[in-house]
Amino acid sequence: MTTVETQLFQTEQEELISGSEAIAIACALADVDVITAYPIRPYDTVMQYVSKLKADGVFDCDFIVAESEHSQFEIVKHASAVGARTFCGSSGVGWFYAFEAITVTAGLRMPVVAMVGNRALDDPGAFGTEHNDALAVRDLGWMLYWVATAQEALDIALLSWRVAEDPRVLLPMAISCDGSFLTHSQAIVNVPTSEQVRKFLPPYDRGKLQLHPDNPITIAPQVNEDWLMEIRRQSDEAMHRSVAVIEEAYADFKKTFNRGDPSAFIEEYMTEDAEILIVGMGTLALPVRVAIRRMREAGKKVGFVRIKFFRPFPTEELQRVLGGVKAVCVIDRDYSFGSPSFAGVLFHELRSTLYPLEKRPLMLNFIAGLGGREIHTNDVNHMVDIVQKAIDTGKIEQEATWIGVRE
């Protein structure tokens, strides 16, 4: 890091910053080499803060403003191949415009770290939160994480480079941050020192896989049916290995920075004696926790499980936590038109997760908060009332329900 950076991050600090600014600071702490930018709301606030850090002499990186989302992902993909630590991001349809490059990044095992400022897909136009943009990479070989707070945004960014660049993994990581609720909302964030980060995050080293004139290797060969399945299997094995690497890195993170949940993959809230468990991702955790505290005061045994890593999916942990309850209430800030039960993506993942269990809880799905609409505590109460009715009658009248929709 530069002299200025070292001075800035010599001691731990508390900063009032947004989730976007927290990730920009993580880029500086991680000494990212190449960052690309193309503005699209709500992710663009990261690039605005990165450019400020660079202009102020706080952060030295190759900051490249591309002419499209596609180009910026192509740039970091190639930069990663030659051994540069990289970062970029996008939102909504901008994320989709880059999809060719995003797909190839995973196929080539380039550990690019990207932020997705979750936003509704056009049309109709909307800047508010939906999760379908980031979820589109769930089957491509990207690791995928959903953030709930600005502090977690900074922390998971540091963890992302550590895991993605590990030679046992070498897969890209997408950090999903709910638009506006997280990207623009400020909170107190503990910013670690550069010394702590250097201790936790080793330099990026591709070893014999680095593209260099002195190491003539072939990247992205045309293999067709001769070797494609073997290459896909290698990526699958890397995703399998990522689970242990994440656990190892998270344990080291907690030791280095003195914070973190018991699990890297899920967060549990009042789950010990719960009969109904609400499951969701991202910033909906705040209103859900408030609603649960009030329901607990009324004697209702309700808890919450927040899924942090969507890929790799925490199958065994969720089977352990959800398998012993009467019912699971899944809140999807997404949709999967025409899917079984016409339900959301998370619901189907969870139903598949719990299917092997001998005793399975009732499962109900709720589509809520699309386009950035608030999920209020009374919405959560309404969902739980529907779930309780299913428990009492032993019958699910409707598997998927849209919440808060005007007639």
Second form
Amino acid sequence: MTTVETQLFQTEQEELISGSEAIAIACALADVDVITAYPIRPYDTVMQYVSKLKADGVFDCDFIVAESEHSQFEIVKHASAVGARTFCGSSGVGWFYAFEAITVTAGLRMPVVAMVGNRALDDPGAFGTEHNDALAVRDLGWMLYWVATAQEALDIALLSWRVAEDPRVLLPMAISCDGSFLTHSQAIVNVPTSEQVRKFLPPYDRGKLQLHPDNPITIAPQVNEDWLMEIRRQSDEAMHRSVAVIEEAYADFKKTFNRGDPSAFIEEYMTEDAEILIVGMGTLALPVRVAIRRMREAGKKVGFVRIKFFRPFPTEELQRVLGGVKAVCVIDRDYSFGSPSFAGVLFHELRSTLYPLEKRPLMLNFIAGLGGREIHTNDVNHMVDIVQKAIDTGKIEQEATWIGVRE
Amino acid sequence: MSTVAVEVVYRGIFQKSLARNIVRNIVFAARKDGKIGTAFGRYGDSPERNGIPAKQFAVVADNAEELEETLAQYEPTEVDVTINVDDTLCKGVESWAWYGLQPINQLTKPGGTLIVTSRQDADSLIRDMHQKDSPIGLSILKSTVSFSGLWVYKDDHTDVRVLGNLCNVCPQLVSLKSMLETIREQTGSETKVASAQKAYDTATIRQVEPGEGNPEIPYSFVLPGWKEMQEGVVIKAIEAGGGFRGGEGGYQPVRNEVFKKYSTRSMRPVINFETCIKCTLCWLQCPDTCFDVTPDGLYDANMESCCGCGVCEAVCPVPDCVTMVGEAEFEDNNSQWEMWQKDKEGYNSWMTLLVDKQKSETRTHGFHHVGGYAEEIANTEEVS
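Give me the form predicted together with the partner chain now, not the form predicted alone.
Next comes the full complex, and the chain you just saw is listed first.
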């Protein structure tokens, strides 16, 4: 193992890096043209490493530290319009401060790739992870992915540009990384060569949509009700098309880099013959997998489905996997106050997903790990006990339960 | 199953790079042994504050699944080795993430080892450490405590010496061979490899038995449930203060009862009450409002509240009236003014002794940093 600076990208190598650092390296591998930044924890770990790579001379890009998150996202939007490959990101309320720019980026079909270092929304000021920040773009035309390991962060960043910039898609993509667990812990990561990445990732070509003196166009004129629905329908179609593009790109990814899951959209763990399936996103996969291994040893038929792509949502795959089980145990590291079940966002998405099935499993929701509170294996056992009780009695006493909250 | 966990307890910012070097090199070396590992800092400690105690961890396992088993509990509840790179933290660890006071050996598992970089002897370190009900080993790495700053790193070999020592006291973690190779690769310095080897060769362990150490129960607090908490993210203000220690004269602010700052400081001010001109500057400038105004108009630094920043010393216009002295010199947090009241002569000679000793000591804190390293490196070598 060597330091990143000396031999980066010539040969495949191992690095001891965080998820944020992995994404910064992906930026260098993908030869991103314009990166904008504005510090907020925990996302700032990406910009620190990008500036280090740039200062060390291993990566050349326009690195612009803006005066706010709003400008940061505006700048990459414009850069993307002229044909630059772009990257930016933020966390928590910083992400929200950029929201006007975030919505127009999707509306204008700019394939910006952003990292969201998941952080609780203020107030109260808190640094720990919560998924509500990234989830806020779920209705806007952003593709949205939840990462569980530093390796996956690097891999999915590479996939993001490939999918987002595909002429059939041209939608922005956000990579969600749990603050602390991914952004601040260093794990062993395999870093591919520039050569491999070049083979996988073609140059960004906006074609006739590129803003250039040789291609005089106007972008984003004001429209009224006689235009808007058609424009929205186009975005809807692009999101539809993204599903096949993701499948195609992921298959190619696995061939090029020799790693990856069977599905681009979900990860299945011990789902075969499972009677109870736990569903969740991000790094909570780790304690959940460990808890399941122990439960399996005790003869309990429990499995886990990690949702990777939240947008586009893997409806059919989830219907196939979750359809036959007795109960689905949804863990939300988020909340949706006043929602139909006073429960989490993921829970409602899944209930909507499973509603058309003839045989619907019992569904229970657990709000856990807010603000970065750890979800322990004991918490997972506790959830499964509650679910088992519902199965045994055929009755759900409470749809959403808060786990680990001090009563 | 074989998973080995190590924690490094250090002073935020001043020793961040030091701690990082230690945990990263552990994982690099483990990799050479065909194992897998991870390194991380305690998220609640960051962004780090100057001198505030913080922790980083390295966890090494035989394979990915075993590593996962350990990391399912993200912040380890016990470690095989605790490495304390500032001996004053033997008194306990209060991170700004507000966990209360954690004994330095709290996570050290029964039969585990506590490595301390120090010039103190075992007895005085053990006096500072809280008692445990199981034995652990204490391994003192003779060394001047290594402090640097945010943008600079004091390259005084403390990191590699700790790693050499570690390979001796915890052979199941990584092999010395892999560690030396790692140090060679990462630093390109044969001198550092030799330093690590020497620390390995000279490492010693002294058993600390149950019942040895500070018998005090560390202060703790209970967090309220959501129904007991005020809504609207509102907390009640601490009431205004009153007279000195409940008396008529003077003034003492009321302080947070559950947030002491005993171990957040590595130095504390010692006051010469005879030469104080009552100018109020220390009292005004102290960022932690730690000075109590005595009935006779003097200023008594309250050790529940002092974080050891040294501003008082910096602003005091009288030479040697306020002197920052290393925490290792103190065994309690008692009032200096009360001690002086009781026995002025005794206090003055105690104070003079401390002040003189401080002048010949190399211990520094955040305010004393610029340029002081050259002599300190020589000093470290001499000690080692």
